[in-house]
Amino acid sequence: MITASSPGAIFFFGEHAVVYGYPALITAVDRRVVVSERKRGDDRVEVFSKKLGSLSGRVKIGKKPVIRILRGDPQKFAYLIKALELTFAEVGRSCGLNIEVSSDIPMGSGLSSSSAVSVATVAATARVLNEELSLSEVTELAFKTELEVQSIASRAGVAVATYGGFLWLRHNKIKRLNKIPQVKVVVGNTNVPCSTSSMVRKVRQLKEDHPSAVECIFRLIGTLTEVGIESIKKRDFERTGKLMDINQACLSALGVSSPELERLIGAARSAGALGAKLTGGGGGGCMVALVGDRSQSVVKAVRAAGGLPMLMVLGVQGLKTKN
C-alpha cells in the first residue's frame, strides 16, 4: 500500500490574475487529502471515498491509457481519473488499482482540494509503479491534470500541494518564501459549493468582452501581491489587511464574489479583522480573514453570519508519501 497526502491552500493575494501570468502569494494549510493505492492483479480500478462514494473502471491500454468507467459518477472523481491517466502515460506503464481517498478539506470551498487530490494521486500512482518522480515532475503532471479537467488553470494550487510552505508564483517560476512570520487567519466557509473551473471560465469570458479593463484589474492584483509580501515580511499586518481588502474589491469587480462571501467578509471586518477576502475561485466556498489578536471575535462573527469558521495553521509541509 502506497499512501500520499497533500495540503490544501489559501491565496493571500493573486487568484485569477495568476492564470494570466501575474504573481500570487499562496500558502499551505493544515487540512489534507490522503490517497492510498494498492496494485491489483488485473486491469480494474476501484475507488472508494466516504464522502463521494465509489467508482469502478477498467484501464484501457494504448498510447494514451484511459480509465473506462463501469460504475459510478466520473465527475466526482474527475481529477483523480485524469491524474491516473496522465501518470500512466508519463511512466509508460499501467496497472489495476484499489484506491481509497479521504480528506478534511471542504470540497468546493476554494481551498484547492482538487490540487491536493491531483498531486497526491500522481505521487501515489508513480510510487506504485516503482517510478520516482521529482517534485517538479509531480507538480507538472498535476498541473496538466487540472488543465485538462478545467481547460484553463494555474500552477498555484498544485505548487503549494507539492512544496508546502509559502510560495510566490508567476508563470512557471515558483519561489519558496522563507522569511514569512507566523500569521493568524480565520477561514470562513460559506457552505455554498463553488466550482473553480466555472469561475475561471467566467473571468476568461469577461476578459474577452472587456480586455483593457480586466487587464488593468489583473495588473493591480499583481501589484497588491508584491506589496503584500513585503508588508508581511515587515510584520506590517495592518497594511497587509488593507491590501487584502483592496484585492477583494478587485475580485468583486471580476464577478467572482457572492452575497454569502460578502456577508462573511463584512462580519469579519466588523469584528476587528485587519483584512478579509475570498480565497480561491470564488462564487461560494471560503473567505480568509487576517485576525491578529482578534481571532475569537472573528470566529464568533463568522459563525453568527452563517459561516463555518476554521482557525488555520499556515505554511505546513507539502507532499508526503509512505509505503
Given for the second form:
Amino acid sequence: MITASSPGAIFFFGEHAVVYGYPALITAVDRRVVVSERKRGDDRVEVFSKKLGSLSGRVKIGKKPVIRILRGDPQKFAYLIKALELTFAEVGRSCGLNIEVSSDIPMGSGLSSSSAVSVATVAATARVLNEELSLSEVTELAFKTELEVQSIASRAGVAVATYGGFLWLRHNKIKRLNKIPQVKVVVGNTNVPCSTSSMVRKVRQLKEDHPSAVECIFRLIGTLTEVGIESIKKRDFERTGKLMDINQACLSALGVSSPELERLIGAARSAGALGAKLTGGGGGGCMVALVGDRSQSVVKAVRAAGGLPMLMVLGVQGLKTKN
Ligand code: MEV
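Having looked at the form predicted on its own, could you now put up the form predicted together with ligand MEV?
All chains and molecules follow, beginning with the one already shown.
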C-alpha cells in the first residue's frame, strides 16, 4: 500500500490576481489530505472516503486512459479521478486500484483541499506504478488536473501542497521563502461553502467588463504581496496586518467577499487582530487574521460572530509519501 499526504494552504496575499500572473504569498497549514492506494489484480477502481462515500469505476486503457464510472457521484471525486487519468497517461501504464481518501481540511472552504487531493493522488498513483516523478512533475500534473476540472487556475494551491513551507509564486516560478519568522494567525471558517471556480469565473467576467480597473486592482495586489513579504521578514507585523486589510479591500472590490466573511473579518479586527482578509476563492469559506498576541480574543470574537475559529501551524511540510 502507498500513502501520500499533502497540506492545505492559506494566502497571506495575492489570490485571484495570481491567476493573471501577479505574485502571491502562500503557506502550507497543518491540515492534510491523505490518499492511500493499493494495486488490484483487475481493472476496477474502488474509492472510499468516510466523508464523501464511495465510487466504483473501471479503467479503460488507451492513449488517454479514462475511468468509466459504474457507481457513485463522480463530481465528489472529480479531482481524484482526473489526477488518476492524467498520471496513467503520463506514466504510460495503468492498473486497478483500491483507494482510500481522508482529510481534515474542511472541503470547499478556500483552504485548497482540491489541490491537496490532486497532488497526493498524482504522487500515490505514480508510486504504485513504480514511477518516480520529481516534485516539479507532480506539481505540473496536479496543475493540469485543476485546469481540466475547473478550466482556470494558478499553480498556487498545488505548489504549496507539493513543496509546503512559505512560497512566493508567480506564473510557474516558485520560490521557497526560508527567512519567514513565526507568524500567528487565526483562520475562521464561515461554514458557507465556497466554489473557487465560480469565484474565478466571476472575476474573469469583471475583468472582461472593466479591464483597466481590474488590471489596476491586480497590480495593487501584486505590490501588496511584494511589500508584505518584506514586512513579514522584518517582523513588522503591524504593517503586514495593514497590507492584509488593503488586500481584503481589493478582494471586496473584485466582488469575492461576502457578508459572512466581512462579519468574521470585522470581528477579528475589533478583537485586536493586526489585519484580516479572506483566503482562497472567497464567496464563503475562510478568512485569516494576523493576531500577534491577541489570538485568544480573536478566537472568541470569530466564534461569537458565528464562525468556526482554527489555530493553525504554518509552513508545514509539503508532500509526504510512504510505502
Ligand atoms: C483559490 O484557492 C485561489 C485562487 O487564486 C485561484 C487559484 O489560484 O487557482 C482564487
